[in-house]
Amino acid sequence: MKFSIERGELLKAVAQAQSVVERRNTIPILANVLIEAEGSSVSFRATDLDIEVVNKAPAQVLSAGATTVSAVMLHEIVRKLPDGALVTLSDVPASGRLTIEAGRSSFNLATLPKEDFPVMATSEYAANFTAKAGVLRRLFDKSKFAISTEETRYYLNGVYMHVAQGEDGPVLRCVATDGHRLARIDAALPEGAAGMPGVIVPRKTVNELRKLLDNDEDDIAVSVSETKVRFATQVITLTSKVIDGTFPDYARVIPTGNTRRLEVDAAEFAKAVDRVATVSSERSRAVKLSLDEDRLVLSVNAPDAGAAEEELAVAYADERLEIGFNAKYLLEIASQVDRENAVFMFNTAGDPTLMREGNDTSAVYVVMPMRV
């Protein structure tokens, strides 16, 4: 195998591959990337047995072939090569070495046989549809902050992507929750997605997927089966196993009877919460919200550290209310708001609070209060 490739193209392809590779591996081949050169392109494949990513890059292939080499080592070498360099990779199977040459630099890396590299079995997908990268990015970006990190409730360690009934008909919906907060984001249902089984996309896959979604106008081909999900652009294919578990009935925890309405400038609110939380104790991070007509007082009282208070002008016309929240949860939810105003709907100090972005009901957040 021998091919020449522009350093920028190579770096982009290898960067995505090496991020999938687990740093601590008991199986040596899983630390490697499978390089396959054929025609006028080269593909780079990496896997951790749960996720597989394949990156294609244009190259001048002088002789076709395939080999595997350390993904992290290859990435480090390419990263340190000068911009715009033409990189030539060649291997002689008999020697068990891959040679990388660029300008006056030359590297020799140990290889492992391509036959040992595990390729994820293809599965029959129950649904295939296309969605714009911008739509998918919004669905996952706005929900992923609520993914649980608790390993015992493994079925909450991802984003639940499914078809649901929205206000105006069926929607493609992503939900994540950790029991303290919940995010539910809707988008118009793409053609062909109606028969899709609901799947829980793991956290690592959600983070890797983010790299495919930079250009809003890119079309992403999505394929879903009971056990796998695949996202593909023209150059990258990301295939992942889904979490084998049942996502809880989240609709039950979304309050419907909250009538006390607070409207506040989202950016101002987030900054104020951040400021007063500076003195909160690390353990509780509790912030108290005291609501009266058209005014909100945010306060923190940490006996060992000090106290803080800040007042905001808001739109609120209901009876007095005092309610406490974890500052981190409030900040994360407030930072999801793209519009100017955030709307909070309260019931009592002990009930879950609902938050929306202005009048937009396609993004709904729920946060549990805490005693202060």
Second form
There are 2 protein chains.
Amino acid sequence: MKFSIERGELLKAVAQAQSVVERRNTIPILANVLIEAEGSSVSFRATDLDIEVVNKAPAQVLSAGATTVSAVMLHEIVRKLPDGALVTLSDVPASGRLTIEAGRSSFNLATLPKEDFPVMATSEYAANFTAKAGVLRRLFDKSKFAISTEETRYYLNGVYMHVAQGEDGPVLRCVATDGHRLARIDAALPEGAAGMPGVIVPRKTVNELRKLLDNDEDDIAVSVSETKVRFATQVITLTSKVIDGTFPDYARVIPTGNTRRLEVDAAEFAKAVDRVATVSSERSRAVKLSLDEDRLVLSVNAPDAGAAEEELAVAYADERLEIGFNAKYLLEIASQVDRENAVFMFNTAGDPTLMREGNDTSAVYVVMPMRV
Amino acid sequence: MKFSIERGELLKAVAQAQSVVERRNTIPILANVLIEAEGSSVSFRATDLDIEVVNKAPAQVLSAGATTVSAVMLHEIVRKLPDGALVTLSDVPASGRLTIEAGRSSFNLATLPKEDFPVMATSEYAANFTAKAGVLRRLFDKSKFAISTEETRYYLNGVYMHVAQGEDGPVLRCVATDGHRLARIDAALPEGAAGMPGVIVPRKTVNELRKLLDNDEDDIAVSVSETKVRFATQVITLTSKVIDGTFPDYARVIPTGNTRRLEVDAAEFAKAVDRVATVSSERSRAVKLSLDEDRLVLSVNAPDAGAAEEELAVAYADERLEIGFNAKYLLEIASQVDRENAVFMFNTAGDPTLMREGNDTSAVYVVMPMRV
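To complete the pair, please output the form predicted together with another copy of the chain; the form predicted on its own was given just before.
Up next: the whole complex, starting with the chain shown before.
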């Protein structure tokens, strides 16, 4: 194997490979990236056995072939090479080494046989469809903060992507929850997605996927089966196992009868919550919302440390209400709002509260109150 | 006590106070900042018992007085207040609380009695002199990387500031070493400094001092005694105990008979060292320098992981030499060079090597070789 490649192309391809590779591996080959050169391109493949990513980059292939080297070390080397350099990689089968040359620098790295590299089995997918990168980004970006980190509730450790019945017909929906808060984000159902099984996309996959979604208008090919999901651009293919579990029936958590409506500038609200939360102890971080006609008072009382209070002008026309929330949860949902005012729908101080952006029901958040 | 102060002024003053405060304190009052309002200014004083910093800020004092509150919490609150806000602080002796008000936000924090705050005893100083901030910054910035982190060698845990005999007469000199490398930086002796005792300025003090030295032309008042050192601008006074120990006789570590001269572009050299070091294991990180006529080859050989080599065009006219160094040490001294080429003076592969910037002997570095 021998090929020459522009340093920028190589860096991009290797960067994503090394981010999938786990830092600590009991199986040595999982620390490596599989490099396959053929035709006019080279592919870089990395896996942690749950996720596999393949990056293709254009290269001048002088002799086809394949080998594996440490993903982290290759990434570090390429990162440190000067911008614009032409990099030549060639394997020396006799010594079991890969040589990397650029300008007056030369490196050789230990390799492991390509035959040992665990390539993920190809699957039959139940549904294949195309979605714009911007649409997928919104679905996952606005829901992922609510993913649970409790390992015992493994079926909550991801985003539940499925087809659901929206107000105006079927939608592609992403839901995440940790039992304290929930995010439900809808998008128009892409053609061909109707028959897809609902899948729980693991947190790490959601984070890796994010790197494919930078350009709004890119077309992303999505394939879904009961056990796997695949997202692909022209150059990157990300395949991931999905979480083997049943996502809870989230619909009954979303309140439908909340009638007390608060409308508030989300950015002002978030800043005020952040300020008053300063005095609370790290653990509880409870913020009290006291609502009266067109007036919201946020307050925190931490007996040892101090107290804080801030008033905001809001739109509220219902009866007086005092309700408490975890400050972090309030901040996180308020920071999802980016176009209109945040609208909170309350019932009593003990019931889950709903939040959305203006009257848009395509992104809905639920947060459980705390006793204050 | 009651005063109003511009948020930016308050933030600046409190920021430095909270950085001196240790995050974990067994003595509660050490987590607090002492606020003293009188006349037309307010002072903020914080200490860890070894270092004391006092920041003065202009304020509209409505009633003089003093109290203490959590430095970290006060800093967090002020940081989150909107830019340009007018902040009013007032203590409520009855409740033992300090009230902080800005716009529609109000906070009250628990206080501790000002009488409990350990104010550092005033001292007689043996020498008082003035130095430009730029001069002090160079002395400490270029030496502090070599400070030892070994707690058992406490007398190396700081920068030794003293008066020494330079080539052209007495100089103000800063020296730091950890036994593997050494930095010796000289500046013209300020008037009034001749009689100062040599003091070892602790690492934390060096870091806090850095914040006083941002504007080259500021005059810094320096006072030195056998046990303390003080640095003061118009608004900040930093007082610190010095390390109670004897700095070793560094002069005999600095080689004088090294004759093999290598001149190299410092930035190119540093980048090349960084690149070849990528393949070495974290622990040793030995880089071999192979010198031949006007040619330097940097190489690293890590049997398990791989090998790397890079060639640089240099100025070298002596006989062949192979010598090894810790990559991190080479990088650190090379990054001190900012105006001219780096000049290395070698003796044999087993002897300490000297590095300076061009022919400037006011900043000299020594690094011990490693066997490679």
